[in-house]
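Just one chain is shown here, as structure tokens, and it is the form predicted on its own.
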Amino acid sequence: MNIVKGCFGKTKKGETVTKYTLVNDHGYSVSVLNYGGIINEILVPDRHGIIKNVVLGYNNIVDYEENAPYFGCITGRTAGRIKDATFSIGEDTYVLGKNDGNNNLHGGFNALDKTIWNITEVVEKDVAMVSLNYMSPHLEEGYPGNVDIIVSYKWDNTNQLSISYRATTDQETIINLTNHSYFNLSGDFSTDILDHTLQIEADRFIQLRKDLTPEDISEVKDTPFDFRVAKTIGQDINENNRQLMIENGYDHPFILDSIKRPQITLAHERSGRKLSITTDETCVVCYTGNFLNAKFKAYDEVPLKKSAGVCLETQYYPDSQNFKLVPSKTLKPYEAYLTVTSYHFTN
């Protein structure tokens, strides 16, 4: 196991961006930036041993700052949309930035995805790990509390990446973190992921309003949202379904079965690559890259097409403060926010 460091450039503010590559004993690796906690690359083999990167991103910091639809980053303090960019805790109402129409998306204008994190490296016999730490000050982007956040990326010899999230606060607040990697297991970013098979252990999903905030909870049975048996992502994506037409594809939270493991499986038949995801979280938001297009040029200037990648964002119910059909959830000063999601790559 090894960690290789390299300079990834400087931000507009002159901050140094460093790339940390966690390499296992087989030569397979995960690369993480201290900017936004971005997963920049995941290099894993196909069934023939050919190693390719399976996550979308860029090879320079300029594109990440100016033209990135949350490629690979830590999103928060809250993942997803907060309706009308407001929420209340007790008698107190907090107003956030409106960076997505009338709503707040993924924490705001200058949220965790644009932060330079402090890094601690750990190398052990079978594990390489980087822990990212950031102290988010009270009322940053409108959120209450000084919140100390640690996100750890652990890569092992079985090609499993575990991401653990921990946070504490000095004032009651909300927090809902996830990673926003776009997966394309083919390793060919000129293609889309509609031929990937996906299985999600979820009997229910959350319907969205036109502004993409949560509206209702429905059964997946007899809908295009039924992924309980593996099917290609493209099988039903063009169905005449109101929910699919709202977003021009999937961008919906699925309420996970907490007993079955793994809860999410993504596979690409031609390459043989498979991704199994296990989480202690409540939901996964499946986003099929509906707004990707040729203006986004990935590594080596490859222009992307719609659905060039799929995001599988494990998290608590989005906007639980405003969505009355689910339990609201806050973090209090005497508690710790703890959650872990693991991504296991096989062929």
Ligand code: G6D
Given for the second form:
Amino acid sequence: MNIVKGCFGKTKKGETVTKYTLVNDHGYSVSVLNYGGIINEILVPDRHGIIKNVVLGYNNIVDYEENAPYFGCITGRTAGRIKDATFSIGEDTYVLGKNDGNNNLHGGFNALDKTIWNITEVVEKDVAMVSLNYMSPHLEEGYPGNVDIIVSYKWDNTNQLSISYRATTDQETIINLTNHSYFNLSGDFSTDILDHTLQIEADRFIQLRKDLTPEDISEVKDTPFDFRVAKTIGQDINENNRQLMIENGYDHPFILDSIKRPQITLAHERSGRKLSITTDETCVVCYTGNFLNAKFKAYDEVPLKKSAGVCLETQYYPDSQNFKLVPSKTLKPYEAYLTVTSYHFTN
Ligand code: G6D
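Now show me the form predicted in complex with ligand G6D, since the one above was the form predicted on its own.
Every chain and every other molecule in the complex is listed next, the one we just looked at coming first.
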């Protein structure tokens, strides 16, 4: 195991962006930036041992700062949308940035995806890890509490990437973190992921309003949202279904089965690459890159098409303070927020 550091560039504010590449003994690697905790590359083999990068991203910081739909980033303080960009805790109401119409998306205008994180490195015999730390001050982007956040990326010799999210606060607050990587297991970003097979152990999903905030809970049975048996993402994506039509594809939280592991499996038949995701979280948002288009050029050269990548964002119920059909969840001063999601790549 090894960690290779390299300069990735400087932000508009002149902050140095460093790339940390975690390399295992097989030569397969995960690269992470201190800017936004972005997963910049994941290099894993196909069935013939050919190594390709399987996540969308850029090889320059300007594009990440100015033209990135959350490629690979730590997302928060709250992943997803907060209706009307407001929430209450007890008698107190908090107002967040309205960076998505009338709602807050992914923590606001200058959220964790645009933050410079302090990184520490650990290399052991079978594990390489980077831990990213950031102290988010009280009322940053409108959220209460001085919140100390640690996100760790651990890469090992079985090609498993484990992401742990930890946080503590000095005042009751809300926090719901995820990673927003776009996977394309073919490694060819000129293609889309409609040929990937996906299995999600979820009997229910969350229906969204037209403004994409959580509205209702529905069974997946007899709908295009039934991924309990593996099927290609493209099989039902163009069905005449209201939820698919308002979202221009899948962009929905799935409520995960609490027993079966791994809960999510993504596979690409032609290359033989497979991704198995195991999480202690309640939901996964499956977003099929519905708004990707040629203005996004992966790694400076490949103009993307719609659905060039699929996001599988594990998290708690989105907007649980406002979405009354799920238990609301806050972080209190005497508690610790801790959640772990593992991504196991096989071929
Ligand atoms: C769109 O609705 C989707 C989100 O789910 C996604 O995270 C974002 O694009 C990148 O707003």
